[in-house]
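Heads up, the chain below is alone and in the form predicted alone; it's given as structure tokens.
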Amino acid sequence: MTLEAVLVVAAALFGIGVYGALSQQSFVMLIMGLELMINAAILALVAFWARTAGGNPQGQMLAIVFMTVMAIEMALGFALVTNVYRVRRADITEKLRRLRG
């Protein structure tokens, strides 16, 4: 697969993520859109790394570290959404007027 094809896929993923994050009011869909955007960035990063480094495994390790951090971030995000739902019974962004407890 060529670099251009991978970048087109990354751009498509990023576009879908932006659309999902901006058009949905549900917290879960918002987080999923953010995750798609981060995945697109990681894919583009790995594609550029593979093109320039020529097989050096340091770029792959960096991508794995990014994916691990992203998984932790998404777990924290879902925990926050779950807590907001339990406390306020709100699952969409419109129902939250203030974030103070």
Contents of the next structure:
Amino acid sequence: MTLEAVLVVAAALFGIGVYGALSQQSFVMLIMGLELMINAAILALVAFWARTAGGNPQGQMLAIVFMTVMAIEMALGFALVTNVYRVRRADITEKLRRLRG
Amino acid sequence: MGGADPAGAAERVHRGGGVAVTESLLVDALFWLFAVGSVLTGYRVFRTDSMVRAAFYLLASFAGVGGILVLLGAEFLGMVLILMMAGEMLVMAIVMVMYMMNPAGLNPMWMVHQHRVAVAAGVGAFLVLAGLALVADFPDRPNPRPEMATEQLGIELLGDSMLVFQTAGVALLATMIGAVAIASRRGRYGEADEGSQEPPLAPESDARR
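Would you mind giving the form predicted together with the partner chain, to go alongside the form predicted alone above?
Whole complex next, starting from this chain.
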């Protein structure tokens, strides 16, 4: 298990996340793409922490901040989906041609 | 994995000036198992017909990444990632069943747009990042004592990085309040969807309603 191998796996997860976030019509599937991208970032970060930072605990601290970002993104995403569904009866991006009012 | 580990200590070898851990075949095999599993299940998230299955595929992908984190010596982060994502994916599955027009994927599902652009962007992102990972020359300073990682993190969380930790907590609290406010049916000034309806053409037409 080399640093390069872990980073390539993270790159693959990030690429799949980019594909999902750009291609999916459903809001929840779109959120899943974003989650995969953040997941890839956490993996790369921990790989750098383990292999290049000499075990500096601040690297793990940064990964915890990334996890917080992931939770925040998920909670706000679901809240917005709930509101959009209530107002527009929409669960796909195509039904939102405009974001105003 | 914390504490003294005679077997792990026996595996340690001196490489250059620092201490490194020899890579065992088992660790390599587990890494590739987790890596291939997490990438394949990550791909299946967007290719399955059921949204609930998609949520569980994503959970499997996160579990694979959590396993890799444990192999890298970040046991605490790996387990937290798996446990956090298990709860999150269950919520996601429930949200899908509640909102989706295609409940729980009972019908075939292929809801994509700009597919070719998305595939190109995904492949391009992978090639650029993987190329950087392979070409760049990163410093090689492995964690000298991986079995102490959890203890070090605990000291960091309640020591120098206490402010960062607390800020993350306050951000999560603000998110919870904001999410409830956004999702609430009734706001402070009336119904949540007030203002999102089309306004009447003239004030009198409103009175005639």
